[in-house]
Amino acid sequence: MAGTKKYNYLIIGNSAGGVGCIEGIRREDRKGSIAVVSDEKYHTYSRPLITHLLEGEVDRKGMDFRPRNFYSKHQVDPFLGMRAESMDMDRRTVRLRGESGRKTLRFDRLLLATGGSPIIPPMDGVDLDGVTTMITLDQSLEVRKRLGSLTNAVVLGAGLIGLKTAEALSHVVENVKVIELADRVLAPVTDDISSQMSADAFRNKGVEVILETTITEIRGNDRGRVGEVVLSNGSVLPCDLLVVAIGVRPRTELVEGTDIRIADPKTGGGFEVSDGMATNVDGVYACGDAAYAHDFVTGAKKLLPLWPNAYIGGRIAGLNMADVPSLHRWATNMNSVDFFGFPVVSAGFMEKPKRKNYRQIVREENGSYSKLVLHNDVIKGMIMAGDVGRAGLYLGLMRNKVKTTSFNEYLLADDFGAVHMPEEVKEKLKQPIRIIE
C-alpha cells in the first residue's frame, strides 16, 4: 500500500506491556524497526503511581516509566494520542486516528497490549460533571486541579485501585468514604483477617469504610456536578467527587471481525494465548491486562491484570517475536500494596482449597499476621501483612516449587532464612529468571 509505513514490530499500547516487548525485542533485534502506538499523548509513565501523583507525593516527571529517551534510544517511532480504530489481518494493517489525523500502518508482527477499560455500573447521574474512574494519568490530574474545591469524596469499590485513591484522598480532602458490595475490602487478594487489619488501617485514619453496600443513584447539585450519592441501604451522602474502582474488563475490541479468538465472556474474555504470548493468529501476540496467562500455582490460564505480569509478559512476547523462544511461567495473583504504612503482600491461594493434602499454617502477633498455604509441603499461596520482610522468600520457594518437609517447622519463625534450607534448596533460590535479567 503506498504511503504506508511498515513496520517490523508494532505494539498497540504503551505501558508496561508495550514497554517490556521492546526492551525484549531489543535484547536480541538491534535494528528491526518498532512503532509503538497509544491513544494517551504521554511518554510511558507508571500507572501504579497516579494516586501518588494526586496527593502530590511524586511530580509528572516522577511518573515516567521509562526515561524520556527511551523511545529514541530504543529506535521506536511513538505514535502517542492515537487511537487504534481497525484492523485488517489480511493486509496485516492497523489505522490508527487523533488530533493530527488519520494514519495506517503496515506489520510484520504484532503485540496487543491493549489493557483493560474500567466497568462502570449503570446508575443514574453517572454522567455527572465529578464522576470519574482513576487509571489515566489524565484522570488524576483533573482531580488534582480541583482538590482545592472538595469536601466529600466518595469511593465506590474496595479493591486495589479503589483503596489506593482513597488513601490518596484522605490527604488531601477533609471526607473521604469507601462504599464496598463485598463484606470485605481487598476480597479477591485477602483473607478474612488481613483484610480486617487492612480496612483497620483506613479507619484509624479516619476514612469511613462501608461494607456490603453500593450506590444506586447519583444526584447533582444546582451546578450541574455530582452533589450527593443514594446508598442500597436508603442513606444519602454528601459528594462533591465520586470514583468508581469497581475492576476493569479487557480491551478487545480491536480484534472484533478478525479471527484472533478471545475467550469466553464468562471468564473474562481477553485474548487467548499460548505460554509464549502468542494468538491463534500467527504474528500476533498478546499480553498484559487484556491477556491470559500461565498461572504457576494453579497451572491454569486466567486473567491476571497486574503491573509486573505485564511486563513480564510483554517481554516474553518481544522475545518469541524476535525470533528467540521464551515462555511465561511465572505469573500468579501476587499483589504488594502499602495502605498508611501498613503493608501487605499476597500470593497464589489465598484460602486453602477444600481439597486432599492442602494445609496452612498462620501465625499472627503484635500486629502482624502471616499465611502459607501449602499443598504436600510445596508452598501454594502466601499471605504477610504488617511484616513483610520475608516476603520475597517465600515467593522464591513458591516460584520453584520446592519441598519444605525438612524445614516445616522453621517456616513462619522470625529467624526463618537459608540457614534453615538445605544447600541445594539455597541453589535453587539463586538461580536467576532469565527473562529479568
Ligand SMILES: Cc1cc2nc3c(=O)[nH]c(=O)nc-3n(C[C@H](O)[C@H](O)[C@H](O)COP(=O)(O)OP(=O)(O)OC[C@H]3O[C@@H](n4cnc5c(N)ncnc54)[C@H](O)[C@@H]3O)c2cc1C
Given for the second form:
Amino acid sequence: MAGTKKYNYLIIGNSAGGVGCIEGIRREDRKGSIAVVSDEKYHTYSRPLITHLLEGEVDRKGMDFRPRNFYSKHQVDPFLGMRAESMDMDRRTVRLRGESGRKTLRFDRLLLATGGSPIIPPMDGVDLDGVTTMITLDQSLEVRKRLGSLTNAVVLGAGLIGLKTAEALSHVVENVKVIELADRVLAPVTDDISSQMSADAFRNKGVEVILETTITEIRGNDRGRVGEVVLSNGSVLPCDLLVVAIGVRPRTELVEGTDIRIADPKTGGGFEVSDGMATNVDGVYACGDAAYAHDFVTGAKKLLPLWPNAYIGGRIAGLNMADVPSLHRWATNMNSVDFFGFPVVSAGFMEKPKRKNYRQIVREENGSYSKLVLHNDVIKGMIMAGDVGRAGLYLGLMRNKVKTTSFNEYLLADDFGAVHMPEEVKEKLKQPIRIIE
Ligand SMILES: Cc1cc2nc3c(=O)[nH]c(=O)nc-3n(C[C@H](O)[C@H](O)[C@H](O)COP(=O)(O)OP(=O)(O)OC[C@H]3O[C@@H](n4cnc5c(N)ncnc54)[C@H](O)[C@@H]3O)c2cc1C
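Compare with the form predicted on its own: the form predicted in complex with this ligand:
Every chain and every other molecule in the complex is listed next, the one we just looked at coming first.
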C-alpha cells in the first residue's frame, strides 16, 4: 500500500488511556513507531478539569495532562483534529478524516481508547443554541465565552459530571438548578446519607437540587436560543443554559462491521477485554471509558468511567502491546469528589450486599460520616464523607484484602491508625501497591 505509513503502534484517543499506553510502550520499546489520533484538536488535556476551566479556576495551560513536548519526547506522531472513520481489519488500516484532509494509517498493534459519548435524550429542543453536554474542552470554552450573558443555568443529571458542572456554574452564574430523575444525587457512588450530605452542600450554597424529576420539554426563545424548560412536575424554569449530563456510553462506532467484540448495549456496550486489555482480535487492545475493567472488589468486569482506570488500563495495554505481559486487576468504582469544600471518597460496595457474611459499620458525627462494608472481616466497601483523612488507609486494607478481625473494634475510632494493627499488617501496608501486575 504505497503512501500509507505503517506504525508498530496506533492509538485512537489522546486522553488518559492513550497517554497511559504511550508511556507503557515507551517503558519497554524505545524504537517502535507510534501514532496517536484524536478528533479533538488539542494537546492531551485533563478532562476532569474542564469544569474548573469553565469557571476560571484553572487556565488553559493548567489543563495540559503532559508537557507540550510529550509527543516529540516519546517520538509519537500526533494526528489531532482527525477522526478515525473506519477500519479494515484484513489490511490492518484505519482511515482518518479531518479539516486537513484524509489519511490512511497501517498498524501492527492498535489501542482503542475512544472514551465515551454523552447520552442525549431524544427530545425536541435539544438542538437549540444554549443546550450542551459537558464532556470536551471545546464545550467548556464555549460556555465560558458566554458567561456574561447567562443568568439561569439548569443542569440535567446529578452524577459526577452534572454536579461538577453545577458547582462550577454556581460560582459564575446567578441561578443554578440541578434536575435529577433519581431520588438522590451521585446515586451509584454514595449511599442515602452521604448523598444527602452532598446535596446539602449544594443547597447551602443556593443551588437548588430537584429530585425525582426530569425535563419534559425544552422551549426556545424568540432569538432561537433555549429560553425555558418544562419539568415533569409541571413547573417551568427560565433557562439560558441547559447542560445535559445524564451519562456517557462507550464510544465504539469505529469498529462497527469488524469482528471486535462489543458487549450487549443492555449491559453497557463497551469493548470486551481480557485483564491484559486485549480484545478478542489479535493485536487489538482497548481501555478506559470505552472498555470493561476487572473490578477487584467483585471480581466482575465492569465499566468504570474514571480517569485513573483509563490511564492504568492504557498503561497495561501499552506494556502488553510491547510484549511485556501485564494485568490490570486493581480497578474499582473508587470516587473522590469535593463539592464546596465537602469531600466524599467512596470505593467498592456502597451498601451491604444481601448475602451471607456481609455486615457494615457506620459512624456519623459532627457533620462527618464513615461507613465500611465488610465480608468475613475484609473491607469490601467504604464511604467517607466530610472527614476523609483515613480513606487511603481503608483503601490500602481493601486492596491488600487484610483481615481486620484483631482490630475491628478500632476501625472507625477517631485515632484509628497503624498503632492498632498487628506488625504483619503494617508491613503489608508499607509495601507499595503493585497496581500493575
Ligand atoms: C466534566 C468531567 C469531569 C470528570 N471528573 C472526573 C473525576 O473527578 N475523576 C475521575 O476519575 N474521572 C472524572 N471524569 C471521567 C474521566 O474524564 C474519564 O474517565 C476519562 O477521561 C476517560 O479517559 P479515556 O482515555 O478512556 O477517554 P476520553 O477521555 O473520553 O478520551 C477519548 C478521546 O478519544 C477521541 N476519540 C474517540 N473516538 C475517536 C475516533 N473515532 N477518532 C478520533 N478520536 C476519537 C475522543 O474525542 C476523545 O478525545 C470526568 C469527566 C468529565 C467529562
